[in-house]
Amino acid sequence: MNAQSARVLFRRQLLAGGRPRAGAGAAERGQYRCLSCTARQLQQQQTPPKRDGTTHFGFETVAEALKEQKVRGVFSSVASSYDTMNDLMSMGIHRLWKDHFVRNLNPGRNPLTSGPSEQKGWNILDIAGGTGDIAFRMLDHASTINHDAHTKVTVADINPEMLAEGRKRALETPYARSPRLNFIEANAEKLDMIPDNSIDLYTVAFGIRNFTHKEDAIREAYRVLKPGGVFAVLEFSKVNNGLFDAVYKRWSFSAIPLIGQLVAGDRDSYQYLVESIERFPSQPQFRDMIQDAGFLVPGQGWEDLTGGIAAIHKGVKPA
């Protein structure tokens, strides 16, 4: 088994939760196989999908021009407040959330474990990270639990403001100066100064339900992603358990909007916020979405955190 072959088996016994074992190869290619994967991209290819121009924000439809443009103003406007603003969308818990997500995706590429033809460290890409809440996790366990040096953290976001914010909180952290860590304004739907399969794993936390055209993100996740690498989403989703879901439901639409005007002086974007998450595809709905993006997707394609207020989705481009 070549360098690059066991870098495959690796993430994908990553994806399934599990540790590499002798002899897991064919095992593996056959628990991942998707056999309409191929065919469900090149119709893809040949067929764009139809669009009349319009698109949701929350629940008000506007024009797809003006989409990127509101997304802006609502981040601009919560910016500094961005750690409250998580707080009141999921009851404080996004912290424990983030900290399961990173824990779970094991950045980084231990030397003591790694051949001596592998690359050093990860290339990862954070998208929609503008305060850095994800990358200084990622370099955090990439450096105290892999022992890794290397791995750096590329924070892409479409919001200057939210980049500034992250900028200013790297000062906090030991990697401020690094070449570790860097910031750059980006579309997530069109990546241009990203090489195609240059990326060991892309990451979007509480961000890809704000996009435009989110089949077009996936795509170009998949596009810069190198062979083996791995698409991961952290997302507000749907609560699974009907009691649950009706008090959670009340509690968004009615005392989070309310809380944004006492908290930040500013209703209409944690009203939007929440209408965002509503409108929100399911997790099966998501999955399709990625799997349609050419992914493989491990079991049922996604873990439901507290009840599925939130989820996180993995998908790894096949070698």
Second form
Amino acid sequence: MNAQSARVLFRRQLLAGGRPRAGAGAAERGQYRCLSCTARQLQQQQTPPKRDGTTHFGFETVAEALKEQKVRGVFSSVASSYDTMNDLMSMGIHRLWKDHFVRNLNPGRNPLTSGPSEQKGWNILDIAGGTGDIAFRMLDHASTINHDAHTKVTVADINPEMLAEGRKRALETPYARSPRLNFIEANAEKLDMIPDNSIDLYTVAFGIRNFTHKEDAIREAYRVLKPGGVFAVLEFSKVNNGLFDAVYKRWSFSAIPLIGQLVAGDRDSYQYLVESIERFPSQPQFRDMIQDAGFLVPGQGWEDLTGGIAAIHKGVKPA
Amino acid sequence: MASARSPSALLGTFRAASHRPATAWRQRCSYHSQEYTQPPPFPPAESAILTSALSHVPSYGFTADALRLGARDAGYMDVSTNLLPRGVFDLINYHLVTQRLALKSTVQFPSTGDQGKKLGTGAKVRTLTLARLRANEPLIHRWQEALAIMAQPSYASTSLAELARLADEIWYLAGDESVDSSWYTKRASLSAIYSATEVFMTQDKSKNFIETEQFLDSRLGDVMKMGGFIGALSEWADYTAHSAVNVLRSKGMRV
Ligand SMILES: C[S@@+](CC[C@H](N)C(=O)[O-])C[C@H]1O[C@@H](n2cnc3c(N)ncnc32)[C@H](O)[C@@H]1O
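Show the form predicted in complex with its partner chain, please, because up to now only the form predicted on its own has appeared in this conversation.
Whole complex next, starting from this chain.
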């Protein structure tokens, strides 16, 4: 979208008095890539949900089976403007967080210091890996820091459009056609195609808050990891300073959806993203969920990044 | 620099951390070895990995490699070292804590000494300090690396707190029960002496570390003579800061 139409939209937005009521702006937004419309259509076509529960879609309560569809919709909608969205929500620092996340996990087996061994390289599963952001960093780190040419990453995502975006971006890396990188479509809550005890490192960056049944996903992670394997989560979290929290909430709840509308012509998706962050469990709660699944946690269980805007949680499957 | 023995920033931290009335300190700290209810200091998986990792320190130093080898020995994998949030510092800290707690059982005082005399508190402090220093022997050629890591800004306060705990443990095991104003002085002097001697020991080539023992004795003698601990303390800070900087430099850091 060019600057002028953004400005027009912005003016219209102001005239309309802030947030459009649900449905009111649908026709107008239809001309842009519109995920909330997709979501709404899906909602209409939907057969009755199998599980008889409800869950949260942002602050909306929806039937559980619907959430998966809705989330799929959100990410189809934002797939290509994805970086912009991450920049907005992390105030531009998500790249640094991802660098830190990967460096700290230190993926790869250094042949210079490891000595001979049956196992070459790590088997990494990057869940909700969509655009390949984490996967490329992992492979770069393994290759350049640890001189490891064997570590493999499987990128799994529920959304084919995100995977397509990832495959496209992979073409600009050395890994595009190498056996070290592959993409699969999968729901984190049911990883039937991944055998038990087969993974060294399971990562999920900015994905788990979108899962309908987080406990199921953590249980699956535990199942697929080898004993001693590591579960690592990078996710938006709870800001731990009152004043900063107030400022950040203000920013995320009012500015981000508006900017989302300007950049992607899609306010509701961004509204959902902001709300899903707010709903995500606090650091100690999430740590407890990881422990409840059987993992050992390092130290207090998490590391806050930038005052808690994001946090890294880790669990180690006991050997 | 050698003459600049004014209290450094490091000292500032140390004083601030320790300048509590003795009783409050005692209540707050539940680390005395006599407390049987205290949980083991490290969970089983961490202990297993770190214990094995320490056995690799003589050949690999305080490095991520030692940690990885330790993890493998303990039935874990390279990636499992993520269980240690502070990496190599966790390895150093493990050595410090376990050796402090081991003093209670490694040093036993007979109720009467050789000549049928009871061992004085001072003699017990000396014995305990020496025993703790000797526990560094297997790693002594790697201990400068450890000191350099301990002096890094993010770990300095934890390291100083652990040093204070060691001094407290030694006075406690030596049977010192005073809660008067000398309480603080005793612990501060001992911390200083211990640190200076520990650094001295990393450079000691004498047989059976006899020079380290002499160094310790003359430090202890100084303190007894002057009753002063400030001098010893600043000397220690100076010494440690110097050697830390040198080690970091030797590792290619620009400091
Ligand atoms: C915010 S993106 C994160 C992408 C990438 N990991 C990163 O950090 O840039 C969230 C991703 O989670 C995926 N996702 C949502 N629910 C999922 C589920 N149940 N299973 C697998 N992936 C899911 C979405 O399709 C989307 O690609």
